[in-house]
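Just the one chain here, the form predicted alone, laid out as structure tokens.
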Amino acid sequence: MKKVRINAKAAKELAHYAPWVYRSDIVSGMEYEPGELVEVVDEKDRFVAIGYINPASTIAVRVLSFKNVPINRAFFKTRILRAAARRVDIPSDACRLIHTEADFLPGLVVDRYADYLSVQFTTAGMLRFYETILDILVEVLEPAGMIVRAEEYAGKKEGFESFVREIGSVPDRVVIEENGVRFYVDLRSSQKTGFYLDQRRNRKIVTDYIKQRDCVLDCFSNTGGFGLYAKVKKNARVRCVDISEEVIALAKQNFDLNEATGEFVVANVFDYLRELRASKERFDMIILDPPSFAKSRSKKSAAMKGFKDITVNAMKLVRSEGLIALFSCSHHVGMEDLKKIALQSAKDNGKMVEVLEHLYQDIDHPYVLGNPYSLYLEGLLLKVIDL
């Protein structure tokens, strides 16, 4: 196995279990194949970690182990079994089984939907173990079928061809149940790996604050997760809004699956909130769960403006003592940023805001302190109070 020598700064970070080595921190040459296994050493040639390298990537090395162990089938099987054992108390037949670096398997995402798996490879290094990993997943989890993909955006960064493959037999729609609410999942064409599993706990927390027959506006609703919970659990009057006709169509089907009714609007949420301001409609709860506005640090300023826009307008539409759930799924816009946005928006509206809950990704999407990027979903549940 070849060695990669890193500078003192990177060695110190890895001593605190940072999961990555940046290309700029490598002091040896870069003559490696994409995805090649390497031993990471410090400037005194002392062992630091084992990982795989991609000279074309800004994140040059992703750590597999901080111990000097063989990276073989037994290694991956142990990691997969350990990850699965951490998910035994999830109140659903769908969960994230493997969450990349947070489960010490960088470049691999595995979600379970009832009897089926959605598997995603995001790095050239993990793709080197493609056959081994799939073989272990079949042996350990015994799925009825799998959708396996390598996304185009990752392939461009890592230098591999994107693909989507079906192994076994996967139906057009899989039905999952979560806290007594059922959803259709389209594993072939849905965003991410099929469904926003990371919001499971937040869907329950937010719904617990909704009163019977409250009026709820679910913005950026995707396939209707928050709105459907509100309808099923509290018989709320629910309106789901999303720019995608496809996801709104699936949201309607999810409501039908639960014998529930709701309103559905295909619209740009930014524009729709402004349109509602001209009406006399007011809501008891507004959910703001937008897609990532800041996929990189350079996008943060624009993202903050986007969050401010929707939050200001939501506060104009919520009743006194009404609630707003505001989420960011970008590591670059975190909890303190959301608090600043909420405070500025309240000031602009002549309101006061009370924080009822701090919200995070569910436990099957682990947050490990050695990797700050593993905390990526944060939110606030706010009460909006007239002065």
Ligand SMILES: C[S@@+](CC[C@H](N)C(=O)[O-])C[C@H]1O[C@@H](n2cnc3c(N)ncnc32)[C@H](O)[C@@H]1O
Given for the second form:
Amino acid sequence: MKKVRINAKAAKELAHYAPWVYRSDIVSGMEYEPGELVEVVDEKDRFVAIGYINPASTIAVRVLSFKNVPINRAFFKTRILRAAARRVDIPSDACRLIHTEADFLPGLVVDRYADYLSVQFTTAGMLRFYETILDILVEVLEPAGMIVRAEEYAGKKEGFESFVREIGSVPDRVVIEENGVRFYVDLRSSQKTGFYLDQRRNRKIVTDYIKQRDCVLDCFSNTGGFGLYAKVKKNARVRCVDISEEVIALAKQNFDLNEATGEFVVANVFDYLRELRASKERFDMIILDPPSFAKSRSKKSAAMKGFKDITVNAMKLVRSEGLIALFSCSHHVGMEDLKKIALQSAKDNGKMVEVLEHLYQDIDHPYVLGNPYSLYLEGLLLKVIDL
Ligand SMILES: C[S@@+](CC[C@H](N)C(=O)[O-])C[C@H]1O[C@@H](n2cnc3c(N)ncnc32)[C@H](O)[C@@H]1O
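Could you please show the structure of the form predicted in complex with the named molecule, as a counterpart to the form predicted alone just displayed?
Below, the chain from earlier opens the complete complex, with every other chain and molecule after it.
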């Protein structure tokens, strides 16, 4: 196996379990094949980690192990079995089984939806183990079918051709059950790998605060996750709003699947909240779960403005002592940023806010220390109170 030498700064970071080596921290040459296995050594030639390298990527090396072990079928099988074992208590037949670096399998995402798997390869290095990984998944998990993809956005960065393959037979819709609520999931859909599994725990926590027959506005609803919990668990009066016709159509079908009724609006939430201000309608709870506004640090200030806009308007639309669940799924806008946005928005409205809950991604999307990027979904459940 070839060696790759890194500078002292990077060696120190890896000693604290940083999962990556940036190209700029490599002090040896860059004559490697995309995805080739490498031994990472420090400037004194001491072993640091084993990983795979892609000279084309800013993140040049992704660590597979901090121990000097053979990277073979047994290695991957142990990792996959461990990842699956960590998820046995999840109250659903759908969960993320492998969450890339956070499960020490960089470049691999595997979601289980009942009897089916959605598998994503995002790096040239992990694609080198394509056959091995699929073989292990079949052996260990015995899926009825799999959708396997390598997305275009990743292929452009890593230099591979994108693809979507079906292995076995996967129905157009799979029914999953989460905390007693049923959802259709379209595994072929382009949003995430089909369903926002990371919000499972938050859907439950937030719903526990809703009272019978409360009015709930689920903004950026996608296929109705939060809203449907509110309806099924608390018989709330629910309206789901999303910009995508496709997901709103599926949200309606999800309500039908649970013999529940709701209202559905295809709209841009930024505009829709403004329109509602002119009406007399007011809500007991508003959920704000927007897409990632800040994919990079440079987008942070625009993202903060976007958050402020929806939060200020949502505060005008909740009843006295009403609740707002505010989420950021961007690592660059974290908990402290959300608190700043909430406080500023409250001030602008002449109100105060109380934090009822700090919210995070569910445990099938692990947050491992040493890898700060593995924490990416944070939220606040807020009560808006009068001064
Ligand atoms: C993070 S997802 C929400 C997940 C959802 N809360 C759930 O539990 O399944 C964000 C959603 O926002 C929608 N979206 C993006 N921009 C929007 C906009 N300006 N107005 C309304 N919806 C938007 C996307 O279509 C996507 O469904």
